Structures are given as C-alpha cells and as structure tokens.
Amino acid sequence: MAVLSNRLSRWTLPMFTCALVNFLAAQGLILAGLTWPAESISTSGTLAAVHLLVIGWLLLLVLGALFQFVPVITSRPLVSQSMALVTLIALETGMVGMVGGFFSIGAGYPTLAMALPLGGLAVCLGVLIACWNIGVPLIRSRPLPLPGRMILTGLAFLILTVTLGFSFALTLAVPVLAPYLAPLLAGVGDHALAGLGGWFTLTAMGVSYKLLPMFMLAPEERGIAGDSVHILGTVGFALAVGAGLARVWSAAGPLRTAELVGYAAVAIAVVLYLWDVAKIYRTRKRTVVEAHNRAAIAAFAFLGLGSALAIGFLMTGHLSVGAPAIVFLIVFGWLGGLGLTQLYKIVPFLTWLSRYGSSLGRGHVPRVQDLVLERRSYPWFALYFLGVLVGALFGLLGSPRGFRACIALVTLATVGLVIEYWRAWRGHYAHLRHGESATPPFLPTQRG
C-alpha cells in the first residue's frame, strides 16, 4: 500500500470534482429546454450541452482516472504531476470558451464567436499534454498489458477526435476558412464515433479489464477474448471513421462497404466484451459483489442496448433518426453510468490510500468499505438508470416534456451520488462507525 500511496495523483480528485460540476451543468441546460429534443440537435444549446458532457464530464473523468491508473499498471510515474494540473486548466478553460462560443454563434455575435476556436485550441493543447503525460509511461512499459494497449489505442482516437473538432470550430467561427473546411461538417457523425467509440469506449473497456478483476478477485488475464475485443474494436472504429470521412468527398461503393465492415467488427467486439465481462462476474472469488460493480451491470446493459439500437437503425436505413437517442444512451447510460458507479469505489479507495495507507499496522485503520454505506447508494443508482432508460424512450418518441422529466430524475440521482462521494471523501461514515475525526483526508500537500 505504501507503493500505491507514493503514486497518488494529486489532481485526480480535483478533476473528478470539476467533471461532476460540468455534468450537472449539462443536465441543467437540458432541464431548461435549451437542447434536444426540445430543440434541434444543431442548435447552440444542444452543441453546448454535448461538449459539456464529452469534454467537461467524460474527458475530465477519464483523464483523471488515467492519471492515477496508468502509473499503477506500468509501475512508472507520470511524466509530470504539473502536466496534470495544466491539463485540467486547459480543458476546463477550453470547454468554457467552446460553450460560450456556441451560444455566441446562436445569438449572432460573430466577434464573441471566436471563443469557439480559441476554446478548441485550448482543449487540443490540454489533450496533447495529457497524451504525452500518459503515453510516455505506457510506451516505455514492456510488456504492456491489455488495459495499457487499449488505452494507447484510445489516445490515438482522442487526438483524431479533437483535431476534427478544432476543424469544425474554425469552420463555424472563421468565415474566411469556411469554403475550405465546410465539407468536413458532413463528417460530424464520424467525429462523434471517433470520440464516443474509439476513445471513450475502448478506454473504458481497457480500464474495466483491470478494475473489475481487481475489485472482484477474478482472473486478470483475458486471453484471446480480450485481444479480440481490442483488435476488432480498433479495426472496426478505424474503418468506420476513416471510410465515413472519405465518403465526405467520394461516394464510392467500396467506401460504404468498408464502413459497414467497420460497424460489423465493432458489433462483434461489443458482444465479445459483454460476454467476457459476464465471465469476470462468474469467475470472481469475492462472494459478495460490492455496490459499484452491481450497479455497473446496468451500464454494461446500456452498452448492449445502445449498440443493438444502432445496428437496428443502420439496417433499416434510419440511423440519423435514432442517432440522438443512441448517443444519449451511450453518453448517459454506458459511459456516464460506468463512470458514476466506479467513482463510488475509486473515491473511497483514493481517500483510504491518502489518509490511512501510511498508518497501516500502526493503530486502528478502517477498511475502504467503511468509508461508504452501500445501502444508501442503491436507490440513487436505480433512479439514475431508470431515468436514462425512460428518457431515451421519450427521446425516440419526440416528447420533450417526458424527456426533461426523466432528466430531472437523473439530476436528482446524480446529486444524491455526489453527496455520497463527498461523505466518503470526508470520512463521514468512518466517523460514525469508529468515532474518528472527519477531517479532509486528501490534502494538496500529499505527494503525487
């Protein structure tokens, strides 16, 4: 445990905090009726909410986790803890600029709209710094385990995603460049696929391949199944995104075929992954599954549901009709749901390492489980996933009022879970159980 304490990332919990605030802010825009389905998916409110979700919430969440996670799986430190802080500042500043830029374009203020590409530039800078900080220890680690290989692949898709996004921002905010870059706007769907699929989903799969066995005491070696998920997912997303972007300039038949082959490979990868996850649950040595991994089953179910809907709409030629609801299921159900469930374990785990790890063997030390009260979390997780499921249904039916009512439930559940994270961080339940001081356990002076 002392080794892990020395590798604590001092900026991981601040990144989680900013991510949760951004998540709630995006939900606030939806509740205010400024986004889909009350408004078109191309309106400034929808675009602002989407980028609050994918940059402000998911990107900060995943990078914060990787800053802690990568040194553990590679036994190598990050390049710099200061780079993690610069990443946080750049991404948060850039995200605020992009959100302001979207609203400025919608309000007809072209001068203020320059905040969009400037914010995009800051996001690109933050991403490049983060990729260097995470990528160097991964590349230098030999042999690199499956989670590390999947994270490296995800980083490549992340760079592609932000590059495309910056091009779109220049097109929207700089009229002189519009004639040259405007065709790229037809590739917005491929931009989303590269980010939500190639970056977030492959990375989430890789991280789960480490965290699930670690906390459930299951075999970590995934064998041919894990390698197949990685290869099929990588090739599938690369084919789908690459052929999709190429079709912006050419409608050649082979490109469409390559795109469909890519989607098929992704579908097979998802099926294999879910089968392998089920195997992890079956082969675990821990008899009682903790709350966060029980709740995570719903997130995996949403990955399967979103993928099945995507295949169904694709085969019927109506993918564009179902795309908003599918994206909602993936962002809120799969990625957001997995993030919220794993935070319920990661926050107390980091709190325990920071506060009690160095005191192990020198007096009474509570367990990680003592920092949470699991029965308090189940209603919030149930409310969250129920709100997402019914909300997606209302979205497909085109009912803004029903959708917003479900988001109200999702927001209430998110606030409830945030309070539980806060109590874990403060040692609230350990204080109640053991009469300990509830002083903040994670101080900025801790070593990274």
Second form
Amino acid sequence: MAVLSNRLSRWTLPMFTCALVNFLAAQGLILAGLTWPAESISTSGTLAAVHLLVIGWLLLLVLGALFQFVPVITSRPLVSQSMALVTLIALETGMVGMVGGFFSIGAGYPTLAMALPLGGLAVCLGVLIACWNIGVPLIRSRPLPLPGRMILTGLAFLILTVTLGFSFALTLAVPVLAPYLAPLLAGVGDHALAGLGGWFTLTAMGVSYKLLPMFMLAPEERGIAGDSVHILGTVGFALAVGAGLARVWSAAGPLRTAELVGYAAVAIAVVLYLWDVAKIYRTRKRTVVEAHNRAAIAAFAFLGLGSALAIGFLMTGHLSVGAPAIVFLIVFGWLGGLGLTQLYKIVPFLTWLSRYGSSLGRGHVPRVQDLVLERRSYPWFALYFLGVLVGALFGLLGSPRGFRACIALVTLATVGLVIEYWRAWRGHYAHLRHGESATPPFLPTQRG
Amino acid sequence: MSTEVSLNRDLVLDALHDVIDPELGYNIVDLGLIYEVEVGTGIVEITMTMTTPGCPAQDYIMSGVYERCKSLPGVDDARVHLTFLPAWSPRLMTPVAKAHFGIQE
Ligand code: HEM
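I've shown you the form predicted on its own. Could you give me the structure of the form predicted together with protoporphyrin IX containing FE (HEM)?
Below, the chain from earlier opens the complete complex, with every other chain and molecule after it.
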C-alpha cells in the first residue's frame, strides 16, 4: 500500500511563507510612517498598506489554508494543485503591482499608476482561479456541512469585493473611464465591508466551526445556532453592502433602512457566533486547550470589540472617524490574530505530514505537539495582542507616535512567532526532545 | 507453522500500539480507532476509522497500520479497511486514553 500524499496541498506552505513576508512588509510601511493613522485612511500610502495586508497577508493565508482544508471537509481533491501555484503567483505579483500603483498615484506619476488596474486584474484572475479550484469540490459535495456552506458564501463576497476594487482601480488610473465609474468610489466602504466581513469573516467563522471542535474534541454539530450565524451573516452583509451600493445612485430612504437592518443582522450573527464558540470551548472533551486555541480567544475578543466599536460609531453617526481603528482591529486583531494563532497548529501539522508521516508504523515518530514548545509562544502572542489593543487606542486618540510604537511591538511579536514556525518546520524541538533520531528520516522504536 | 500459531489478535493489537494519531499524539488502539482485527493464515485484516472524516493524516495512519502489521513475524499480507460507520467519538477511547486526555465518563 503506497502512501498517497495527495492530501497534502503542495502550495500551502509557500503561500503561508509569502503571506508572512507581506505581513512584515506592511508593518514596515507603517513603521516607516508612510501610512495610517498618521495619514487619513484614504491616502495612497494607506491604501497600499491596507492591500498589502488584505491581499498580501490575509488573502494568501486564507486561500493557502483553504487549499488544504477544503479537501478535508469535502473528501474531494482540489481541481488542480498546479493552479494553486498560479493563484499564488498572480496574487503576489498583482498585489505588488497594486501597491506600486497606489504609491504612483500618490506621487503623481499617471503612467506608472496603470500598475494599479493591471495588478488588480492579476489579483482578480488569481482569485477566480482559486474560486474554481475550491468551489468545484465544495459544490460537488452533498450534503455540504456548515463550514463548506460558509466558505461558498464567502467566495461569492470575495468575487464581489475584487470586482468592485478593480472598478475603483480603473477609475483612479484611467482618466477616460473616470466620468463613468467615479460615482462608484462612494461605495468604498461597501467594498471594505464585503471583503473584511462577507468574505474574510464568514470564511474564518466557517473554518473555525470545523477546526475548533476537531482539535478540542467537542461536538461538531452546531445546530440552529450555526445555521443562524450563517444565514444572518449572509443576509446581513448582503443587505448592508447591497443597499450601501444602491445608495451611490439613489438617496431613497428605504435603502438606508435596509442598510441598517443589514448591520443589525450582522451584529446578531457576531454575538451568536461568539456565544457558540464559547460553547465549543465549554463542551470540549480534551481538558488541556493547546496554545493555538488558547491564544485564539484573544482573536475572538477582537472580533467582538471591533464589531462593538463599529456599531457604536455607526449609531453616533461618526463611522468615518472610527473606521481606521475598526479596520485595524479587524485586520490585525481578529483576522490576523486568528491567522497567527492557527498557523501555530497548521505549520507543525503540515510539517508532520510532509516529513514524518511516511515513517509511521516503521518506528517511533514524533507527535505534532513534539514539534513545538508551547511556552515559547505565549509571550509572543501576548505581546502581539497587547500591541494591537493599545495601538488601536492610540489610533483612536490620534497619536501616530504611540500607534507606531505599538506596531513595533507587534512586529517584534510577529518575528518571534515566525521563528517558532520555522523551528517547528525544521524539527528543532523534536530534535531536542528525541535527539538525533528525530531529524527526519528517523526513528528508534519506543512506546508513548 | 510455529509463526502462525503465535500470530493472533492480541499480538496484532499490541503491535498497533506503536502507531499514533499524530494530532492527538496517542496510539490508535487506545484511541479506539481500530474496530476489527481478523487474523487468517499469514493475512491480517484491519477495519479502522479516523477521528474525523477526510483527516489529512489518514493515508499515513493507514499505511502505518499496514507497515506495522507487515513487520510482524508470520504476516505475508495486511489489508486495512477504512469505515466511518459508526463515527468515532471520544467515548470509544479506552480508560487509559480517557484518563490521559482528562475525559470523564
Ligand atoms: C480581499 C480583498 C480586498 C479587501 C479586503 C479590500 C479592502 C479595502 C479597504 C478596507 C479599503 C478602504 C481602505 C481605505 O479607504 O484606506 C479599500 C479601498 C480600495 N480598494 Fe480594496 N480590498 C480588496 C481587494 C481589492 C482589489 C483586488 C482591488 C483592485 C483591483 C482593490 C482596490 C481598491 C481601491 C482602488 C480602493 C480605494 C478606493 C478609493 O479611492 O477610495 N481592492 N479596499
């Protein structure tokens, strides 16, 4: 019986690597003072940093994870492993083009500004290929469990997001089109909401609904609560984004109402989701919660905090004032935080699969936990989340210096965590625990 | 013939303690992943499950079971079947494993 390694997504780890490099690059831009909150949120430096974060870091991270994860929940392979590489290349080069384009617009070089729509086009293509690659196994799998349904919904919002983004890019970079497309720019908030909410948040919720119970041995069936989170979230984001976009052309009062109803539905979905996540932790059979899921609690708290702030600013009519801090909390605290914590499990797991899996049954093999030393990760997670929290506060208070000092802490923590991922991948701790023999390929027999 | 006499279900189960579920970090026998062991002349048939369907480590765990069985004296071939009926749950763990994970039941 040959070992079939088709369960390992080949391009996932390279995607994670690029994602982490982009994340650090974005932090570098902020530290260099080129972006928000020193600048208002819509300056070119900020737009560059935001897209370095959402495409370079989060999109590569989430798609890389989905390439590994969707075959797990559907028991069907991706359409094509090599197309995953095409997505990686298209997203990375496209994102670099976009960032260059944003800076060129800011610096007043109209010719170079074409890099924005061209890069955006590459990103759109990479996204469409990824949607096909993971959409096909999802659509073919019946009945599709809740996580899969939430990911499918997320993909629809992703397509909407990048289409809107592409039309913005054309407006900014191609003057002849500007008169026709310019009104759309008023929908930039809807683009952001569709991307950060409809796509990233619904997808992250869906994935967590599988991974949390799986790693903590809690019941996977989420029942009415899970379905309600999905339906309320979908309808809520669709209403808020749809009515928001329609308001670009029409000032009709019912549209505003529809938008508010949408926000309310999203708020209920978030509360329900957080309650359900707490329930997963409470009903777990595995007493010891591993580091990645302990630290993830902070990410869930940031989802709650970011959403509460958004509702607060919305109700007082000052959403645009709070927007930079809210985007920061959601991107760094919730999505980025969840990403960093889950990488602390996914990287060792993929390392185990690719390095040790084929030795199983022929001798003693390290466990996935043997590849990390959890207590090394806690200070970095704590520093990261603390930096994000205080950073958001400085952002709200309008203190760029304090904000940047916090980002320096966040960067330090990110580097610390990257070193821990690297050690897991290199078998550093397995080697310390089991000696020479844990350096793959390896193995003396002993019982655990 | 002496090897066939010594080859039995307990011996196979004992050997399978060497195969771990990498994520839970515990041997698959005490986790309750082995549903059936049939020992024929030189052939071992195992029916087993995974903690979750589509587990990425599935192929490695099954191949580990195959390799471990094949390495037993007297085994010419091993067949490993996968089933999700019934679905695995922590209730299927042995008391030793339950104690290890702090599961009260
Ligand atoms: C998952 C994908 C994406 C997310 C989450 C996202 C998020 C955002 C956010 C939060 C903003 C507002 C930032 C600010 O005002 O400073 C924004 C603005 C913008 N995005 Fe995206 N974006 C995504 C993809 C794209 C793509 C693929 C393109 C181009 C093809 C694009 C083009 C733009 C442009 C041009 C603006 C600025 C519009 C203006 O001038 O106000 N975005 N995006």
